[in-house]
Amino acid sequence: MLDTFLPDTLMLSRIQFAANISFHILFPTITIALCWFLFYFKLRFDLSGDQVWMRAYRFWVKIFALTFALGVVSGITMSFQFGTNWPGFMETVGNIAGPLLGYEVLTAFFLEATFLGIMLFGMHRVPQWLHTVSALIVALGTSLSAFWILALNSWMQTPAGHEMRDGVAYPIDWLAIIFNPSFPYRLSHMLLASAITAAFLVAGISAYRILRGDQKRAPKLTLKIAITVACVLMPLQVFVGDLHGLNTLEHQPQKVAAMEGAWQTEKGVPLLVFAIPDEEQRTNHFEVAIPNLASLILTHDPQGEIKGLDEFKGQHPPVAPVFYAFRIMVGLGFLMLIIAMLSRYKLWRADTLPSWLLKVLVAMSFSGWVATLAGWYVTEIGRQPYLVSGILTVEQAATDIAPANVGFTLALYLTVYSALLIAYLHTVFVMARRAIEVEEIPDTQSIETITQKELEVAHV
C-alpha cells in the first residue's frame, strides 16, 4: 500500500546513498588534513618548547577525535549499503573493489585506529617523541585511508586493468587499476581539497574566538597558519583542477559537455556564467556568456573544440545538477581564494583582522564542506547513467526489494545525520566557547604543568 505512493526503488536507493555519501564525505575531507595541522603543532611545540604550540595541539585534538569518530561510525552503514541497495556492484566488480576497500579498512584499523589511542591518551604514558611520531603515522593513515578510496573511485571513473568474463570484471594489471586515467587528478584534487577545508575550519573558528574576546596566543596564532596554507594551497586546487579539467575532457566528454551546458558539438565554445539547462528542449534559457572561454579553459586554445552532449544521447548524465554543482564548486573556490588573500594581506599589514572580516571568516568555517560536495556530485551525477564508466548502469545495479523498505531505512537515516551534523556543529561552538575559559599559561610551565592545570578547568 505504501509503496504506491513512493518513488521507486531505484530512485529511493540513489537518494539513500546519495545522503550518506554526503553525511559522510563531511569528516574524512576534515581528518585528512586537520592531523597534519596538529603533527607540525606538536612537531613545533617539541622544537621551540613554545607553550602555545601545545595549547592550539590539545584544542584541536578534540575537534580532530571527535570528527574523525563521526567518519568512521557514517563509513560503516555506507558499506552495509553495497550489498543491500546495490548487490550488483560486487557481484560484477566485487574482485576490484573488494580488495581496495579492504587495504582501505586496514589501513583505518592498523595504522589510525591504533596510533590515534596514542595521540589521544597517550601524552604522559609514552616520551613525547613516539607522541609525535604517532600524530605523525596516524596523519600518513589517513592520507593512505583516502588513497585507497580514491583509487577505487577513479577506477570507476575510468576503469582499466581488468578484463570482463561472464559479466564480471577480473583484475589482471593491479598497477593500472590503482593507477587508472584519472586517479593522480582526483586524488591531489580531494587532497587540496580537505587541506582547505581543514585551514577555513582552523581560521574560522580561530577568528570566533577572537571574537568572543579570546585574548590568547594560540587562536591568533592558528588564524595565521591557517590563513598562510589557504593562501599557498588554492592557486595550487586552481592548477590542479586545470589539470583535472583536462583529464576530464579526455576521458569522460560526456561529464564535460554537461558542465558546460553544451548542446552540440562546437569550436570556440564560450564560458557560461549563469544559464538554465532545459535537457527536455535541449537548449540554455537566460545564458550569460563569455565568449571562447570554456574553450581556452578546456583546451588551452580559444577556438579548441568541445564534445556536445548531442553526440551522447541516453548516455550522458542529467545536465542541471552537475551545471549548477559545478559553478557553486567553482565560484565558492575564488571566494575563499579572495578571502584568503585579503585575510593574508591585513594579517601583514597590520598583524590583526578587523572584525568584519573576522566575522566573514567564522561565517565561512565549513565553505569547504559546501565546495567539496558540490565538486563530489559534479563527479558522481557526471558518471551517470554508470556506476562503474562502461561496465554496469545504475539499474542494473540496484535491488529489487519493495520501496517501503529503502524509504524505511532513508527516512532513518535522514533523521539520524541530521541530529548528529546538529550535534556537531552545536559540540565544535561549545568547545571553542570553553577554551575561551582556559587561562592563559605562563611560558616557563612544562607540559606536565600545562596539562593539570587544563585538567583543572573543566570541560575544556
Contents of the next structure:
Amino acid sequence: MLDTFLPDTLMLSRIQFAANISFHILFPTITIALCWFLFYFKLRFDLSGDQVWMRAYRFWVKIFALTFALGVVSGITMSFQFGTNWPGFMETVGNIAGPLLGYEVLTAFFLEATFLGIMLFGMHRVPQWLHTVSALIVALGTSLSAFWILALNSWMQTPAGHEMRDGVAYPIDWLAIIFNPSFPYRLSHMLLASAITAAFLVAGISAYRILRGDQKRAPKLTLKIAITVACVLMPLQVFVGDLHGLNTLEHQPQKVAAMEGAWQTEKGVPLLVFAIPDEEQRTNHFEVAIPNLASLILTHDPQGEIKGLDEFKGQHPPVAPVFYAFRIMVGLGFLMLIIAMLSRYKLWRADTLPSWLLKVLVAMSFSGWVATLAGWYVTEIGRQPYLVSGILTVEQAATDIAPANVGFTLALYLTVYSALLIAYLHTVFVMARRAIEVEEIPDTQSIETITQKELEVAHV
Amino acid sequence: MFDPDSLALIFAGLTALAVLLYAILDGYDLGVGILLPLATEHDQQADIMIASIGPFWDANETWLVLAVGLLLIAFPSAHNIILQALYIPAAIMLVGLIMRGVAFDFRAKAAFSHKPTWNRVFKAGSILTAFTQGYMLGMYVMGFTTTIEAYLFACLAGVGVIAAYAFIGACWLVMKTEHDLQKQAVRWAQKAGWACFAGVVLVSVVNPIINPDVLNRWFSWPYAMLMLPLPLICFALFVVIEHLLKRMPLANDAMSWMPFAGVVTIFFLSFYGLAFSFYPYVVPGKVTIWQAMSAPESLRFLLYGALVVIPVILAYTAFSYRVFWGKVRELRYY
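Having seen the form predicted alone, the form predicted in complex with its partner chain:
Now the complete complex, all chains and molecules, led by this one.
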C-alpha cells in the first residue's frame, strides 16, 4: 500500500546511492592529502626539534582522526550497497570489479587502519622515527586506496582489457584494466582535488584561529603552508583538468557535449559562461557565450569541431545537472585559485593577512568539498545512462527489492548523514576554539612536559 | 596453477577466516561498548575501557569489510541473495556501526558537556550492531524463511550474540585492566558467560532440528567424529573459565589472559561447528560454493596478491598488538 506513494525502487536506489557516495567522498577527500600534511609536520619536527611543528601535528592529527572515522563508517555502507541495491553490477562486471575492490581492502585498508592506531596513540610506545614512518605508511595507504578505487571507477568510465562472454565481462589483461585510458587523468585530478581541499581546510581553520585571537606560531605557520600548497597545486590542477577534458572528449564525447551544452555538432563552438539547458526543446536559453573558446580549449583550434548531443540521442546523460555541476566546479576552482594567489601575495608583502581575507578563507574552509562533489557529479551523471560505459545500464543493474524497503533505508541514511555532517562541522570548529585556549609551550621544554590544560585537551 | 574447484575451496576458507577473525576482534571491542557504564561517576572507567580498544577498533572492523568483500568478489550471486534477504537488518547494523565508530571519536573531541551523550551513542551503537549481527546469523541458519518461528529464533540469536560479545569483551577487560575495573570486568564476564552458554546451547539444539541436512551431518558416521567433540570441549571451556573467574584476580595478575584465550577458543569451535554444518553451501540448502563462484581467472589474480599480502597483514597486526601490549594506559593523541 505504501508502495503507491513512493517513487520506484530504481529511483530510490539511485538517490540512496548518490547520497551515500556523496557523503562518503567528503571524508577521504580530506584524509588522502591531510595525512601527507601530517607526515610533513612530523618530519619537520624530527629534523628541527622545533615545538611549533609538533603543535601543528597534534592539532591536525585530531581532526584527521575524526575525519578518518567518518570515512571508514560511511565507506562500509558503500560496500554493502553493491549487493543490496545493484546486484546486476557484480553479476555483469564482478569479475573485473571484484579483484580491484579486493586489492583495495587487502593492500590499503588494513595498512591504514593498523598503522593509524600507532600514529594516533603510539607516539610514546615506539621510537620517534618509527612513529614518523607510521604516519608515512598511513599516508601511503590512503593514496593506495585512492589508486584502486579510481582504477575501478575509471574502468567503469572507459572499460578496457576485458572480453564479453554471454553478457558477462571476463578479464584478459589486468594491466590494461587497471591502467585504462582515463585512469591516469582521473587519479591525478582526484589526488590534486584532495590536496587542494585539505589545503583550504587547513588555511580556513588556521585563519579562524587567528581571527579569534590566537597569537601562537602554529596557526600562522599552517596558514602559510596551506596557502603555498594551494598556490602551487591550483594551476597544476587547471592543467590536469584540461588534459582530463581532452581525454573525456576522446572517449566519452557525449559527456563533453553535455558539459558544454552543445546540442548540435558544430565548428567554432563558443564557451557558455551561463545558460539554461532545455532538454525538451533541445536548446539553451539565456546563453552568455564567449565565441570559439570551447573549440579552442577542447581541440586547440578556434574553428575545431565538437560533436553535439544530437549524435547521441537516447544515449547521452541528462544535460542540465552535468552542465551546471561543471560550471560550479570550474567557477569555484578559479575563485580558489584567485584567493590562494592573493593570500600568498599578501603574506609575501606583510607576513600577515588582513582580517577580511582571513574571513574569506574561513568561509572557504570547505570549498574543496563543493568543487570536488560538483566534479564527481559531472563525471558520474555524465556516464548515464550507463553504469559501465557501453556494457551495463543503470537500469539493468538495479535490484527488485520492494520500494518501501529502499525508502526506509534511504530515510534512515539521510537522517544519520545529516546529523553526522552537522556534528562534524560543529566539532571541527569546537576543536579550533579549544586549541586557542591552550598555552604555548616555551621552545626550551621537551615534548614530555606539557601543561595541565593541554593534557585535558589532548585527552581522549 | 589453481583449478576452479580448489579456488572455490580456498576462497570459501578465506571468507570463513575473515568472518571468524571479525567476530573475535570486533566482538571484543563491541563487547566493551556493550558493557560501557553510563553513569557520570564511572566516567573514568568508561575512558579506560574505550582506551583499551582505541588503537584496534578500526583495523578490527576492516575484517568485516574483507569478509563481505570476499563474499562479493568470490561468490557474487550468493552475496546478492544473502544481502537482499537481509536488506533491512543489514542497514540497521550499518547504522549501529556508524553510531559506534563516530561516537568513539566525537566523545573525545566534541564539547565536554556532550560526552555522556556520545557515550550513550557508543553503547547503543554497539548493542544494535551485535543484535543485528546475531539476528542475521539466526536468519541465515533458518535458511531465510519468513515464518514467525524464524523471526523469533533470529531475535534470540541476536540476544545470544550480544551476550557472546559482552563475554569476550569482559574477558578482554580482565586481561587489559587493573584494580576496581578489573574486578568489575570479572563480574561482567561471569554473568555474560552464563548468557553466552545458554545462547550456544540454544543454537546447537535448534540448528539440527530445523535443518535435516545438518542433523544428518552431525549424527552420521564419519562426520559425527568431527562434530560431536565440539560441544564437549566447549562445555569444558565454559566450566574452566567460570572456575577461573570465581578466583580472579589472582596474585600478580596471574592467568589474566586465560579467560580471553578460552573465549576465543569457544568462538573458534562454535564457528567451526556452524561452518561445517552448512559446507559446501554458501546459501544454506540452495547454492553451493561452486555454483556461486566467479571467474577463475579473476580469483587467481586476487589470490596471488592475497598470498603475499595476508601474511604481511598478520605480521603488522601482531606488531601493533605488541606495541600496545600490557595494561591499558590513558590514550593521548601524541
